[in-house]
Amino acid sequence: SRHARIKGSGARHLVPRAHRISGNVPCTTMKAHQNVDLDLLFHKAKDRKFVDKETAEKDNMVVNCLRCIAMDCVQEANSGHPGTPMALAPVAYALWARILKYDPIDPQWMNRDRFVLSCGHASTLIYGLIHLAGVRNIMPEQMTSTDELSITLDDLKKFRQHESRCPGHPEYRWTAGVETTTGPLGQGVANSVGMAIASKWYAATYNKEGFEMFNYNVYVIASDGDLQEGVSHEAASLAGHLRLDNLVWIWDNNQITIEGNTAWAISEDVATRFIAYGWNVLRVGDANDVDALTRALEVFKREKQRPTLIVVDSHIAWGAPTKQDTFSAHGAPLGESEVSATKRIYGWPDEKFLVPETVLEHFRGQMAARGGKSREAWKELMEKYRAQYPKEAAQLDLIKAGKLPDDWAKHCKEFAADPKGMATRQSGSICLNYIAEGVPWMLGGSADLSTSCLTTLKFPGADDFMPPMTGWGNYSGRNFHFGIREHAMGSICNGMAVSGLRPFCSTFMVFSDYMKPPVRLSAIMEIPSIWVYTHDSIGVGEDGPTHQPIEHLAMLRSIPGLHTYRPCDANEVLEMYKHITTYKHEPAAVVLSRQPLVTLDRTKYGSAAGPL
């Protein structure tokens, strides 16, 4: 191996051979840790902590609770992932009963830590979770939560039937506590790095001086099939970069993968490569202590610079007597017989779908001793900010209802006719301008092509987001350099939408090839991502055919509800930005053009705001 454990009092800590350090001879690489205990740096007395055992009975209960939903909602619909959740039972528990800022009667409380099961297929774990908290549901137009439960019984029972409340993977705005759409892997922890750049944001623009009102962190579930996607790989680079240190991934290192172990398809040290973006990296050798990962999260939530990757070892299905390990246990029901060992061997009764009491009670008390009194004192914290901060208030209230300031399109200017006219990037970016500035919380980027596809936001005040230690920004910023990572681009813009941002980006329409799993995704979600594509046709020819978007605009309007609008000159490009800025749950794309278009005489053709 190429890591060295640095032990403390149960989670292991990988650092690579480099950066070893040996007695009290300080490391070059280290500076930070120089002459520092690292016991005590990471694992203080506090979190050392004595449990009772009759505590530690009702946390095996909870987590055996946990697999047993899993097993028999899976053996249920006769289909799903029993083998994940089985292993990570005790991963969320940790998390969710121990570390989790959440408050389950209002799952929309707009400072609560975010949680994101990035491999989504592992969906019982989830709606588990759901149930046992007591999270509320929501009101989808009134965003206001209510008294029914988020996910009852019955509706656990239902898992993977159609209308059910827990389909097969969890699906944003259909389930309350899912917080994004996941399903095709890399997707959930890419948007988890929108949702951490969205807490940077709001804390850098809303918090003041005694008013910490923004401060949540972001806690994603991953798999090994999440690692391997590419889009995982650009967004843990574009994360490191920006030093999201609100953001930790849980890495379940199961090594198994539908096809059998991960050996047959990769080899490389992923730790090695996540200290190379710039990330935190920890381990907890066993997915089955409870104690050494809330150790690993305590040590996340001390870190100040960087993101973190815990790596958790674990086995799949496991307990199961002749599954355990074994890709079997990845998609398939375990089978009754198999069922009914596991259930043994847990201790637990061979009873299908039980919840006992005791459960519940210990789960939501904890749930509510955190989560709860934190959102109660959020809200006292805000009657004395809407007070000395109306203006700032009122624009978070906006946000959350997913309103418009009643001025939002002041700034917005018609063109005059012209001949000569201009291309509709030109009028895009004029546009694109007026409306930003009109909607403090409209912010975007580009893939490398901001002068290019000119959408760069100019106004005084925009800047640019960057950690403010660069000196090239701050997290107030409203201009991204997303580099050029086209598909993790987009994927974060679909965090920066579920946050309640009004989020844009934009590229060459050729590479919105590169792009299309969160644009589709944002249709399937409901959410009103803006999609911005310039360089619209094989005018383009300098380039040659690579760079020549044939089949691409055909390809968007395919996308089953994805508005898709190639605007003929300026002023259709600013109606087109007012309609589209209205939007509450449609994406938009965006086609404009390279060449110069003629700025049609209104007087003769009529109002280009006729055909909205």
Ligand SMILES: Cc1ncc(C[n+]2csc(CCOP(=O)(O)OP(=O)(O)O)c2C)c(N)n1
Given for the second form:
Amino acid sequence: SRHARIKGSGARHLVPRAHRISGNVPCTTMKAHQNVDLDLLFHKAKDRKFVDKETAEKDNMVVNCLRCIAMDCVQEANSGHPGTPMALAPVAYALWARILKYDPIDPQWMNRDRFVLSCGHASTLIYGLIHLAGVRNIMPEQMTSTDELSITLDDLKKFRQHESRCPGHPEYRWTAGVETTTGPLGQGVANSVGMAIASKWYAATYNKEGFEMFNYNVYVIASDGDLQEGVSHEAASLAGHLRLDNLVWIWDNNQITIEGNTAWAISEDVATRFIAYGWNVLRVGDANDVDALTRALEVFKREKQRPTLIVVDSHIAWGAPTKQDTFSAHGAPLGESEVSATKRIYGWPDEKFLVPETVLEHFRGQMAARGGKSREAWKELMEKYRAQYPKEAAQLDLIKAGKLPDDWAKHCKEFAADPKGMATRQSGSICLNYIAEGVPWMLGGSADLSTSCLTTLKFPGADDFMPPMTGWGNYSGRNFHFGIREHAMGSICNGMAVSGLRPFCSTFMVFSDYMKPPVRLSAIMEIPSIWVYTHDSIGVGEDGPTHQPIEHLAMLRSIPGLHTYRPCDANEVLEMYKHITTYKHEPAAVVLSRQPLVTLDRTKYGSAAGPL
Ligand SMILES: Cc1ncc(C[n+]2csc(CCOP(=O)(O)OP(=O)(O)O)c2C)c(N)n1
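Write the structure block of the form predicted together with this ligand for the protein whose form predicted on its own appears above.
Up next: the whole complex, starting with the chain shown before.
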């Protein structure tokens, strides 16, 4: 079985079930286990927060409420994915109620922990969480929170309807509390690597002695599909390499996908694969064990130097009498009678969209209380920080507001007319450096082609982004080495963009194909990622047809919301970069040549800014 296979991997991080303490073990049971060190067990128990029966019942009520919301939403919409939210409700509850540092009153707080539901089809789970937590709506332009709820009970009833706050898959900039758009499997997990990078970058750049302004973690729920997608392999490999210990992926190991059992399509030992990536791997053998999940998440928080994968064994549509563990529970309503029967099994009244006051109190009493306290403390610290580090505090204000420094374009210089000219990748390099020097949070890199695409930032202080212990750079570096992982590079940049940074990344234009999903998503999410594609067109003749981007320009131009630029000379490159730097919600594709292009004499021709 899969269980035996993972245990048999020889991974020392995996704790077999029998060796774990679960629940409140009565003394008599402890004595029965003669092979257990009772003293050790006793001392461990000292640190445990024993949950009283009343609290356990309330925990269970919140979990069941989340499950019933999922069933009701899908039943009401007559479409959707009920099974996974039902199974993962306890996982989400453990995370949101007990661990996540998040104040629902201010979903824009810069040091909040990030939560990503990478399997976006399970969207009713995050909608239920946002509703129960009382996450406030935000004004998208002002980026300030309002008094109204992000998701009301009425919104839940309109799941999957046109203009609903609860669309089929969670959408960034549409529903407050959704940190990134998910649905195309693999994107959310890869975005989360960009978010974890951003957390490290903020900490390394802005934390000062006595001022730990940034230390947020990134929590992700990932499905089998997420971990099968190639982009997650690229992203996990890089996350391990970069030692992003602030990142945890919780893998819903339910062994079910759309066509049936995962055994039909995959047989590798996923846990061992992640150990090879340099991750710490933990296991929780029962998705309903809220205490074990909490402990695993606590272990993650103590981990230094490695990202964490928590393998959670779950049962899709848990509790549904005829649908549990079946792939039919993945993507179709359970049916009225199955929903009623499941509610009876949960001990829940057969009422639609029932959210008892106790559930709200119990959930908010934990998450909002903890998050509110953290945010208040952070606000106070920020005021002291502002007094001592006004320049840095002002930069953080700009980042939060999506604005630029007043003098961001001060390094820009026009190019003199030149009949010999230069390749636009060369002028692009100069202009990118002009701009990035003026915008300290503009950063990026290449999929191993920075020496050809010429996107390295060269001004003083623009170091390499590397774990400090390598001695090759640090986490405040602004040059990224994504390796030959174009797809993940794009998704990681999107994760950095939703974190307030201004990322760019580069490769040959012909390989823009490898990045289509994140480029498209940057347009859907309305985030200002910058995609630099050099070696445009048949100018790369000698490399042959594999390297000639022929249909690629049309592909880029066909993406709604993506602004594609193909400047004709150095001054158009400059004007283009100045223009796209002001974007707040538009991604841009920058198409540049390998071969020299004449720098036009602007006294004879129109202004380079003319077409903009
Ligand atoms: C890139 C991509 N390919 C295909 C799909 C269609 N799809 C949605 S869910 C799913 C697989 C479901 O299996 P799993 O990821 O294990 O989710 P679960 O059944 O546990 O909810 C697929 C193939 C998708 N959303 N994204």
